[in-house]
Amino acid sequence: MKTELEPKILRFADGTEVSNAEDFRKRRAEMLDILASEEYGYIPEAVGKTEIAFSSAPKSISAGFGLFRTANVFFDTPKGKFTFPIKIYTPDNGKKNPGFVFMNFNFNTFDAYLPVEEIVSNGFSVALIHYNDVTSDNGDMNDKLCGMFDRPSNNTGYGKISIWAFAMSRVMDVIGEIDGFDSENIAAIGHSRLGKTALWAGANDERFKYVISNDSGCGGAASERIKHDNAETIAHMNNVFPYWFCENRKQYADRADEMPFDQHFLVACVAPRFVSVASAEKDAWADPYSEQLTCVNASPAWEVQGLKGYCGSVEPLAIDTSSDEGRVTYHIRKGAHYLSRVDWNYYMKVISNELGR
C-alpha cells in the first residue's frame, strides 16, 4: 500500500536538501509559489487599509452566555471599494477569547454547521462570513470581489478559492478591533470546498495561528497521488468546479505523478503553526485515509524545525479516534460529509490544550 508522497517537503525544486528552520522558510516560499502557479492561482494583493463598521449593538444570545452583533468589512481594490458583512459571536465574559474566522455556506445565526451555543459556552468567538457575499460559487470571474481585480490572462490567474481566502485575511486584518477576540489565537476554519479555502488562507497568512480543514478532500487535505475507491479527482473537478482553481491545474487530470506538488505542500506551509485535519467515515469522496496520509507526509516541515508534527499511526486510524500530540492533529469520526458538533468540540479541545485552558 502506497503511503509516501512526492515531491519531498524537505527537498528544494533544484534537488538540494532542506536541513534547518532557515532553509524551511525558503522552501515554504517555494512551495507557496508552486501551489499558486499550478493549483489555486495567485491571491490578489491587498490595497490600502481594511476597516470595520459595526452595524448593530451587541445582543445577548444563548441564555446569556454569548453576545451577537453584525458588522461590515470594507477595503479598497483597484476597481473601487468593496464591502461584505460578517456576523460576530463572542462569549459574554469580558475577555479576549481565542476565535475562529469561519467561511460558511450559510449566513444563519444558528446554522447546522455553526453550533453557536456550544462554541461561546466553551469560551470561543466566531467571525462568520457567507462565501457568496464575497463571490458567487460559479464560473463568473467578474462576480463581486472576484471582478474587482485585473485577473491575469495567463493560466495562473486566481480561482474562486483564492478570492474566498483573500476575504478571510481581510477579516483577520480587523479581528483585533472586535471586542471578545484574542487576535494572537485565531483559527481559519471551513468545511468541504471552504475547508480547501481555509487551508489556502492559513497557508498564506501566518497571522492564523490555527488552520482547520474539515472534510476538505480533493484540492484540500487529500492528496492526488494517493487515491482510494470512490474518491474525487482533478478529472472530475475539471468538469464540475474548474473555476475554484487556476487554469494550470486542469493539465494534471490523470497525470498526478507529473505534478510539481501535492497536497502535503499545502499542509506543510502552515508550519510551524498548528493545523487540524478532519475526516468522516462515510465520506469516501473526500478520501479520509488520503487526508490522514497528507498529514503524515507534511510532518517533516515541523520536524526539521525541532517540533512535533503528526504523531499518529501511518495505518488508518480507527473510527472515532484521533492523533492529538503534535502540531498536526487529525481525527476521523463516524458519519458522513458534515461539519458537526463532534468536529467543533474536537477543534476547541485541540486549541484549549495548546493554550493550557
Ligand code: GCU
Given for the second form:
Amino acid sequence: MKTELEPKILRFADGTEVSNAEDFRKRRAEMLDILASEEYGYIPEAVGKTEIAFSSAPKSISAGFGLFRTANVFFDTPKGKFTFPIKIYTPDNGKKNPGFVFMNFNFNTFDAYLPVEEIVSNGFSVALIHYNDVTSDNGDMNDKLCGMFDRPSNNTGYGKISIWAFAMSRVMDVIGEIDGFDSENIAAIGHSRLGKTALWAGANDERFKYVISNDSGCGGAASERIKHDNAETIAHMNNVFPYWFCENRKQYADRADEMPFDQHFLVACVAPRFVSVASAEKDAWADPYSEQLTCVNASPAWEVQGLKGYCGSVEPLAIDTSSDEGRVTYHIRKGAHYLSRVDWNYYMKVISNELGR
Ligand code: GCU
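One more: the block was the form predicted alone; return the form predicted in complex with the ligand.
The next block holds the full complex; its first chain is the one shown before.
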C-alpha cells in the first residue's frame, strides 16, 4: 500500500536539498507560493489597519462560566470599507485565555458545532465568524468581500477559500484588543470546507500558533496521490465546488502524479508551529487514512528543525485513538463527518498539554 507522497518536503523545486531550519524558511515560502498559484489562488493583500467595534456589552452565559459579546471587524479594501460581525465567547475569569478563531457554517450562539459551555469552562475563548458574512458559498465572485479586490483574471485568481482565510486573518489582527484572549495562543479552526480554510489561513498566517483541520478532506488534509475507497477527488470538485479554488487546480483532475504539490505541503507550511488533524471513522469521503498519511509526509518539516513532527504509526490508527506527541497531532474518532465535542475536547487537550496546564 502506498504511503509516501511526492514532492518531498525537504527538496526544493530545483532539486536541491533542504537541510536546516533556515533552508526550510525558504522552502516554506516556495511551497506557499506553489499552493497559491496552483490550488487556492493568491490571498489578497490586506490594506491598512483593521479595527474592531463592540456592539454589545458582555453578558453572562453558560451558568456564569462565560461572557458573550458581539462586535464588528472593519478594514479597508481596494474598493472601500468592508465589515463583518463576529461573536465572542470568553471564560468569565478575568484572564487572557488561549482561544480559537472559528469560521462556521452557522452564526448560532449554541450551535451543534460549537459547545460553548465546554469551551469556556475549560478556559478557552472563541471568536466566531459566519462564512456567509464574508462571502457566499457559491460561484458569485462579486459577492461581499470576494468582490472587494481586483481579482486577477488569470488562472491564479483567488477562490472562495482564500477569501474566507483572509477574513480569519483580519480577526487575528484585532484579537489582542478583545478582553479574554491571549493573542500568543490562538488556533485557527474549521470543519470540512472550513477546515480546508483554517489550514490555508494557518499555513499562511504565522500569528496562528495552532492550526486545526477537522475532517477537511480533499483540498484540505487529504492528499490527491493517495486515495482510498469512496474518497472525494479533484474531478468531483471541479463539477460541484470549482469556485473554492483557483482555475489552475482544475487541470489536475485525474493527473495527481503531475501535481507540483500535494496536501502535505499545506500541513508542512504550519511548521514549526502546531497542527492538529482529525478524522472520523465513517467519513470515507474525507479519506481518514489519507489525512493521517499527509501528517506522516509533512513531518520532516519539523524534524529538519530539530522538532518532533508526527510521532504516530504509519499504519492506520485504531478508531478512538490519537497521536499526541510532537507538533503534528492526529486523532480519529468513531462516528460521522461532524465537528463534535470529542473533537473540541481533543484540541483543547493538545493545546493545554503544550501550555503545561
Ligand atoms: C462536500 C464536499 C467536501 C466538503 C464538505 C463540507 O461534501 O465535497 O469537500 O469538505 O462538503 O464542507 O461539508
